[in-house]
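In structure tokens, the next block holds one chain alone, the form predicted on its own.
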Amino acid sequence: MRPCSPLDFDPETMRQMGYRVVDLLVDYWQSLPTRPIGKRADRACLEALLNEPTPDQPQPFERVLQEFLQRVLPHIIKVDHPRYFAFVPAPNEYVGVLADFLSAGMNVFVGTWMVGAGATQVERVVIRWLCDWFGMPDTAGGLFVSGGSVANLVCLTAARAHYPDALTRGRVYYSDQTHSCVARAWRILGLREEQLCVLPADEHFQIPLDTLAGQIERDRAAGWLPFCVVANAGTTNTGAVDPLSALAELCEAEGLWLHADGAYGAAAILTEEGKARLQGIERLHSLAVDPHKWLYQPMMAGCAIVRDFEQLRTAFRILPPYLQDKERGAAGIDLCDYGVELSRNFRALKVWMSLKTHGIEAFRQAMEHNLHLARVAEQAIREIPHWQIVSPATLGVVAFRYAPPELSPQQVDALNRALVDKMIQDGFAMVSSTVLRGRVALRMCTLNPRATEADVQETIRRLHQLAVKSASAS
């Protein structure tokens, strides 16, 4: 068959090329473990080796799948790799991938029931496991979004709306501990910094709660309208979990909104810790999820789940002349109405295809190593002299720092923040750095299914080599 657009390649050439990549990916997982872990690359270097003109003329696939493995790929940290413990590790699974693949060779459209019902459907059936294993009522919904910066904001939308007069002298509470997206949706939807709340966490790094009952009600003293607390479901420092059911019941005597940023913590629910430590999370009016975090999922899968689905509607539909055939025929559900986005790709596809492949039960194992791994990683820490536990393994974070005695507080902390880019330089593995209690601490999160106790304990033994040898260098 001839190819019809100069787009068009013919079938076995269109064969050949996708071969080449699922050979290729299939090589990279079973080597990423023999990888280094990549390295921060030069930005005059990278603009020198990658900067060109727009191609004018056409190059064989070949040629530029190589210049990808040549030139780009070397000079990108690997989120998906065993020993990134930093930040949030991104591990992805197969059965994702071939979703994310099928769902962007056929370019599927979830914007409106009228063009995408079938996906539509697949979407609101995974939401609602979700919800379920959160114990949200009937009402609740949701949909998803890129990642949990947007699901955030997606949440925050309804609560904002939910209070006609927030937008004026509303005021919200959440802990310093809560990730920066939050405090950017505030931005987006209009609040004054005078109307963000930040509290300093107590010694667990959860939100004090005697502390925000107090500041609520000055507050409304003050003439303020306090309409929404914004608690942490897994903080990115530490994995703290703050009191879900007690805030819960302050929020209700109050008439607060009570969401939660769990992007990559309440996942953990399917785990036992995670059941102890997000008791009270069946109470929230909203949350986001990250899928592509602890379930394992590709990039972007983010979910916005509230309480009562159809708060989103509220908050965010707008009909328009040129949308109104999709408002005739069979009846369903418009995701478009109930968030930002109006083209939205199946990002649903590939939870859905994955929990169906492997079962559940898989996921929760899977999530119990990662937690094991943390663990682990505490237990090894705490062996050898100088390193300090700043936050226990907590969801499969843990937070530490190397502190010998004859380093002064101010030495210590540029040892600790130079010891991430040490790391890279050696290349076996990643941590980050962040501040804790006004100190630098490095922390690990061991959310990787692929990473090992080998993985963990080697990582700290080389960390401890490099940071004995700066110290002495001090």
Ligand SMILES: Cc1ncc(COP(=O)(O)O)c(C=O)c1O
Contents of the next structure:
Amino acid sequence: MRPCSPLDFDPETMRQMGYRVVDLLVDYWQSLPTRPIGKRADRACLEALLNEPTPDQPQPFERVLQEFLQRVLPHIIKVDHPRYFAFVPAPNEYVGVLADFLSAGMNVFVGTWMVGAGATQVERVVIRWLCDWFGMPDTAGGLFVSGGSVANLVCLTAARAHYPDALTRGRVYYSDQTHSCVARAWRILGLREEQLCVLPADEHFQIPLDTLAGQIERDRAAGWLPFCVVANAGTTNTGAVDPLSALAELCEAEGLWLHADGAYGAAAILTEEGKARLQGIERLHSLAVDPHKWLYQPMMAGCAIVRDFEQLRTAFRILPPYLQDKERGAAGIDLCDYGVELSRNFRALKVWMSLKTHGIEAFRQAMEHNLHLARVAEQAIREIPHWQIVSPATLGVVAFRYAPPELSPQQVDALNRALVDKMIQDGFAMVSSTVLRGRVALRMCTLNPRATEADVQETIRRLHQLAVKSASAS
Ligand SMILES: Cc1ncc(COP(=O)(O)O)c(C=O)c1O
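Switch from the form predicted on its own to the form predicted together with the ligand and give that structure.
Up next: the whole complex, starting with the chain shown before.
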């Protein structure tokens, strides 16, 4: 018999450990709606609770598990909670969870065709499904990455590589509603601050087309090389989608690369509202989309999609001698040549298994429910005095604020910001704040398919109660 490594367990113990974790997860999922959202943890308290030297003595797995349950989990705000309406919720999906367990358990490597052919093909299949949803041509392709930030980075790397002078005199354009990961991507890619043209969004939180066209013309005249527009396909702030068809016309006429950050909103193409808002998405040069957001998958799962898949290879491929073996034998696709990672885990498995298990219709229904809940929230807010809708329900996001007439704009800002903290203290639900048109606004993102109308109504009722109390105290 093979000797056991000091890191192994006997098969029966392995099974018991696994069953224990599955039982625990199912109980967690069942109890989530009745649990509080979780608290903002105090750093000093957590350092005191958790800091310790590297363990030198073994401990029973059950004890370590209990330590996680008792000391760590209570200090994590539950982004998968049905009443977590803050930022971008991460509702999670059980088949995806099991797929992650499987792919970690078999440690599937999806960097090269030589080693990971089957997994690579599954990834290609899932990416093709997404491309079909977006009406992308046969030349389109892409790959899984950790999330939206890296998906945008990968796509924008292809854009930069397509224009040889981009680094020296290139200029890129996007609205001030664009996620900060886009500015960070350009920074990583070596563009200077003055090469980033950030246009103030219009009253619908969309990029202003005329201003953009005028700016491109002026920049060309001044010697810049306008080369890329980054559109939004669902902003984090308000769910706004830039006018993709009109942007495609402009970019085609001007010879610019049109990328869209659809990390949040692109998957809404499966719904009626999404289809209407995302018109023109089929004309993009590249698109970032995050199955760990609106396809409910466990983190980490983002996708970088490029209209001409080979442009990713042009941008990324380097062949060192220690990888030369991968070049021989059956010709396939080495996904390590199309992005930043060589060691790549099997992120596509969760989307593949999840879509196959539930079928696309279940996802469509869940998303329609999400969109409906945002409209329910908007309606409920409109019905209470002194609450203003700052941005109506758009792709599952509604932005609003409490603004009683007796308070100054500064007091209103402070009050709305404080409401986020008060809601966390309350523990029932969580919302987040942002700044829109220079003023603080609250936002709810109703992305969890397990959230109910009652959850939304009660969250707004509590917000109102807290707001009235705070206003009378200020
Ligand atoms: C519109 C948008 N783009 C990009 C990102 C960044 O995605 P990730 O957090 O997966 O890196 C987010 C995150 O919420 C987002 O909402």
